[in-house]
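Below you'll find only one chain, the form predicted on its own, shown as structure tokens.
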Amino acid sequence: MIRSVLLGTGSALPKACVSNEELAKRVDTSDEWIRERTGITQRYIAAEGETTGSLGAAAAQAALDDAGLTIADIDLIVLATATPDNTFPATATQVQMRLGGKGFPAFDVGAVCSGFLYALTTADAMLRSGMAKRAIVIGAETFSRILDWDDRTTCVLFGDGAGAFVIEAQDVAEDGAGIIASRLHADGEHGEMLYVDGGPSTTGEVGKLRMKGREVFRHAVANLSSVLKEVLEQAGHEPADIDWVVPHQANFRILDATARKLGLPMEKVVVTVDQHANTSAASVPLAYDVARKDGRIKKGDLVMLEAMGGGFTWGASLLRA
């Protein structure tokens, strides 16, 4: 069978590392507060000259070099972002341009936390379809550019970075490595619990994140437990089958309540927020890039990720490293 097998993953983030002590010089908290409520010790902050896309383009050249391929070999760019550098052209090909990169299609998708796994099901349909062969994904933010410092409920939770997969379209076994299975969801109802409180065709403005805490958090919970139910299911597995899951990384405490929910220990669940903070659509690649590279995901893992974020938006995807 067709599958999309991942060659190599890599990452980025800004110069900035912005700790919560040095956070509660300019915001109304404290380091204790911030941990308490979301086991965050810090994050990365873009400085000017920093973007999305060069942010994006520095995690796909990471992860080009570490499948040992140059963009001659790219045929495809999906790009998540919730934060493009532009309204258009889109970043991607931003991304695209930087790499020396030409012709072939590079687009952005917009799911905010979810979009990378948004855009990597839509990359992998293409590769199996025959639309392309190879693919870089890319999950990139500057989210520090819509948060309002003046809101410690939603400001002392984002950061900044980018994470980047290169994918094949390669003929395996049914056991062989490659994504096994894909759900994707999608509820407007809730639109108003996580937005942005602007826009080019309602305010003309970009406006500033805004977010009911209490409320994204118990959809969170009952939505991502769901959807992982979904996968496994569809792909004819246990969740004691799992090696590793890699979330979006909003808040520890989601990632906790996800895990016992599908009584999954938190010894397999990777977890770098208390290190990135939320990335949005950045978070999964990067922690599993982090990972990746630090041993914990090896060849033939069976790893699950899985986000939700604004709109809502959620999803989950089963792949065998």
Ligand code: UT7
The other form holds:
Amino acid sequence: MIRSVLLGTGSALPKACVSNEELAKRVDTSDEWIRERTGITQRYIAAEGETTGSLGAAAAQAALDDAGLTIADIDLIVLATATPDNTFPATATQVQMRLGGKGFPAFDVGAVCSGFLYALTTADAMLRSGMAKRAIVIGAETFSRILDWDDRTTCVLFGDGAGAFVIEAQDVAEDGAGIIASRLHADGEHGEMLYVDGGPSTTGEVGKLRMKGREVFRHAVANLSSVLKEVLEQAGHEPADIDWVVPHQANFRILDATARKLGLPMEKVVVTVDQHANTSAASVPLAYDVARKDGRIKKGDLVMLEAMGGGFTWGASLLRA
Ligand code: UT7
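Got the form predicted on its own; any chance of the form predicted in complex with ligand UT7 too?
Then the entire complex follows, led off by the chain already shown.
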């Protein structure tokens, strides 16, 4: 069967790391509150000149290097972001240019924190249909640019960064490597729970992030545990078969509650929210890259990716590394 097989991963973070203590000097908050409520201890914040496009390109180049490939081997770029460099052109086209590519399709996908799952599922479908052979799938964000730094209920939660996968269509055996099953969902009814209060067609301004944190938390745990069950059922696997879960890194308590619901020990959950905070679409590929490079995720492991974000949107994807 034709599957999209992961050939390489990469990630990129801004240079500046901001600890909770440093943030508490500017915002009415404390290291203790942020740690206890979220598990976050620090985040990376983009400086002038560091953008979603530059971080995305750096992560993509790292993924190409990891795969032992060059941009000449690629025929598709899908980039997930809610913080593009410009309203248009799509940041994916600028990443293509920065990498020295030309001609092949490159486009952005917008599903906020679930963006990487949406981008990966789209690229996977294009690869399996024969429309492309080798894709770079990127999650890249600079949420620091859409935060209201006077709103302590949101500004302490997010960070900037990028992660990337290189995937290739391969003819593999049923128990072979690659993306096995994916499910995506959306429910626009809850749009006002997590949104940006501006945009080109409404205010003409970029706007700032607004969130009803407690409600988002409740929906996240319910939606994530249900989509994980769906994907496992579709793939014919049990929770116990999973070697690693790489979740969207919004809040340690969400990761813990979702793992409990599935009866999965936290030892199988990759946690990077403490280091990176919530990097929206970048968080899943960033966390995957960390866990692969430090030797946790090994070839042949069964890995579940999952995310939930504004929209609401949510999804999960099961792959064999
Ligand atoms: O990536 C997309 C998905 N996003 C998420 O998954 C986020 C989901 N939500 C959450 O992670 C949590 O709901 C938060 C971390 C946002 C908030 O945690 P919480 O335990 O739900 O706290 P809360 O909103 O109920 O606030 C508790 C208290 C409030 O004070 P009172 O009303 O009890 O006196 C807040 O004013 O904490 C206060 N508070 C803060 N205090 C210090 C809120 N933010 C802060 C802060 N520092 N930064």
